[in-house]
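Just the one chain here, laid out as structure tokens, in the form predicted alone.
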Amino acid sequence: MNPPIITLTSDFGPDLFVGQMKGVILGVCPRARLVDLSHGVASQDVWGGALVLEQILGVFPAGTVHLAVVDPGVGSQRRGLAIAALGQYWVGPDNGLFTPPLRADPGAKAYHLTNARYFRPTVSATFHGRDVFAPVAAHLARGVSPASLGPEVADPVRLEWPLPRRDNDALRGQVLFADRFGNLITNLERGLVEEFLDGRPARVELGGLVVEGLSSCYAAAAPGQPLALFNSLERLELAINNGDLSGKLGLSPLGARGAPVLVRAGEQTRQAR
């Protein structure tokens, strides 16, 4: 039987907090394989953490446990949750962080973490990641039923997720995030864009930037030139070949989020300008 997989996502950065959570997990489930997804989520950025989790939907095998801690409400009355969704488990604070798996699986079930048997003996009011969520994730990896962790809840917190819309002759979306290369990833999925274009060339607009046509890869544009393409997430992305588009536009990683993007049907395919 393969060792269980536990992924970790947080806003802890390169500090010792991640190591402490790993120590607790391995104390409960020594066979666990630990996979760091990202600890570079901006501090207290629940939205950013949710976007990390959205990108790994469908990537890990059934039974994987995803531990995510972006928790500005730690120590308050906010609930801790274990969620069974998509054949996997998701553990962390009930603040909208788990909106992606809840959206993706209409049959998802959420459980309020109330059974202290599965916590550390002493629980700090400021570090539930170590004292509640890490041991719970480890117990799930060992085969504990999520129903053993506490009562089922019908109203887990969900973020208001931005959805594209068609508006007359344009498809309207927005930037979800800027990656570390300065590429701008939107909420416009390939299928939706291709259906809208119906074989016509694309004209992609972001503020004053206009890109004519869709590229198949970054190198399809000349170095330093902007382009639009579908990335590995099958999302429309705006980028600069060998450059940082977010930086060129003066957008910080958080400032880029929500920037409106329009797709129109162009008359001909030209180089970006």
Contents of the next structure:
Amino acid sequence: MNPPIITLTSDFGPDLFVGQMKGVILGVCPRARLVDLSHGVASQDVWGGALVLEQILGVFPAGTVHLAVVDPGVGSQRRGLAIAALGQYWVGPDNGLFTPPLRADPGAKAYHLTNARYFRPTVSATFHGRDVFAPVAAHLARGVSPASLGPEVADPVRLEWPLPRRDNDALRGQVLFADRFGNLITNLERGLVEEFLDGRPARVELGGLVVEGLSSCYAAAAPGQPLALFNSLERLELAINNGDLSGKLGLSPLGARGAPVLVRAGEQTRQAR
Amino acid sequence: MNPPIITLTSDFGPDLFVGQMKGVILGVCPRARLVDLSHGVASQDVWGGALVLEQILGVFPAGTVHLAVVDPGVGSQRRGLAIAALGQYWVGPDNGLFTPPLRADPGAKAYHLTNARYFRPTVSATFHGRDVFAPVAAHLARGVSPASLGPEVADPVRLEWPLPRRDNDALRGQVLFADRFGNLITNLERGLVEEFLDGRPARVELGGLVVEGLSSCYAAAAPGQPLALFNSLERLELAINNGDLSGKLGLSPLGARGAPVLVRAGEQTRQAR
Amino acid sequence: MNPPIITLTSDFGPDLFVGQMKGVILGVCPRARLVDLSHGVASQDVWGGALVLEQILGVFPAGTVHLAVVDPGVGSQRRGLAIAALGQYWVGPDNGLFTPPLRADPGAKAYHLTNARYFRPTVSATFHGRDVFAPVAAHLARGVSPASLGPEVADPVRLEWPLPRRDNDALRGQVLFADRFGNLITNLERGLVEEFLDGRPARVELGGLVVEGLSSCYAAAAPGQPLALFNSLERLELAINNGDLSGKLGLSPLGARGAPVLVRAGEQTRQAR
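Switch from the form predicted alone, shown above, to the form predicted in complex with a further copy of the same chain and output its structure.
All chains and molecules follow, beginning with the one already shown.
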């Protein structure tokens, strides 16, 4: 049987908190394969953690367990959850982190982590990542049924997800995040954009920036030129070939989030690239 | 048999030096599970490395090997050591890095790494992490006895550990380090503090900052309010709920280290939280 | 049989792009051992990526697969390659990244990745690391022959490698990179330097900095003193004991690259250390 996979996401930074969670996991499930997704989520930025989880939907094999800890409410009354969705599992605090799998799978089930048999013997008030979520994730990886972790809950916390709007003359979306290269990833999915354009050329606007036409890849634009394309998430993305668009626009990673992006039908013929 | 675990700690940064050590380890012990604890120790900060190791005492399963390299004296006459303590192993330079396991286990044994059979065939003068400590750690993980690595030594280097003092009216400790969230972790352990307070309410002082009462978790204080609590290491910690205390106090990570912290008996009734 | 090793190098930063590649790899080759070399290569800095790969030649066991993605031309006509050299494999874009193994092994073979059977079912235009190179690396780790990936190519892209020059009175090299400690690593190999010196003492010059004699290790110089030594790559390196030479010289990591370094025969007797 293949070794189980556990991914890790947190706002802990590249620091020993993560190592402690891994030590606990390997004590429970020594065969687990551990994959760090991101520990660079901004401190206590639940929305940023949810975006990380959204981007890996569909990438990992069936049965993967995703441990995610962005947990400003640790030790308070906020619940701990295990989510079963899309043939995979998510474990962490009930604060909206798991909105992406809950949105993606209408049949998702959420379980309140109440069975202390799957926790560390002593649970601290400040580090449930190590004392609750890590051992629970490891037990799931060993084959423990999520239903044995605690009662099913009907109302896991969900973040309000920003959805595009369509007017007569424009598709209105927003920037979800800026990546390390300064590329701006939007909430506009390829299918929606193509349906709106219906064969017409695209004109993409962000603040004062206007990009005419869609490129097939970064290198299709001249170096230093802004461009728009559908990225590896099948999302509309604004970028500069060989450049840093968010830096050029003076947007910080958190400042870029939510910036309005418009797609209109362009006046020029679509650029063949 | 479970695959052996080897943790890694260094001041190398997230860079390829660490990858080279892992390549050497897997060449000797292909089944080893590798867990990074921290490679963000400040350059040549032996004390910072020791604090990392102190925080994971008791977290990893029996038999774990901890490879730690903060090694300004590499290539000089400083010894290389393997330590056997608490049912686990530590490997690295003899410069005080291993003070935590030596303090924690009075029966700890230290061995001078002299048996070149367990080194790489060629040992450089600047990277014993790769050429000596990584292969030694891997051989320990494979089951080699520490006594076969070299002669036992009676005087491994120990750092002077800052201990709290108790006056008539106060318990005097200090900040050990600031974590990524700006929380300040002290050397005041729960048992000592509770014994001193003997049921009286606590008043915690750091410079001009005064915190009345102990909180059970971060969220028990109002957002932006300073608080004190016992953290996941069972240590007294000062923090701001949803905030960055060390930043607010203008303390750099290294500047925070050693700042005096006082616990007195407070005048108010203990805040029930 | 030992589990196969796959190393990862990129300019993605410590971010979830790397995690996505790992998810894909483990889906194809669940037993693979994954080792991050560096994800801190400057954005689109192909030369920086090649230097990472150069430094681990000879460190990993036979059969290791090295996945490297610094890929400004993703989605364009640039080829994807698998290289077989030195008993190991390299996978990534054909842009010069793999110059080190191509230089090191005259019998190296390069294959154009054309067999889509070894790709993900859908290949995006912006993330071949996840959709092409990761699954190809995983298939190589499982034992797929490189020749089955596509036709052999005779002209993989090679970077022009900076070679030292020897005058009558000096050996002229350059800085290849600055490491995290501010040490400056040159392209002057020990054999070449020792042949040039032929027993004479060394005088090493970098800009206005002059270092007389070679040290055996960092600690052989007084704290704060500049020194020169042969490092763990058997390369001439300039450093300051307990200090940051590139910082002191005002050189940024990229600014240091290419700075001329001269070795002359010194006038003093060699310092015995």
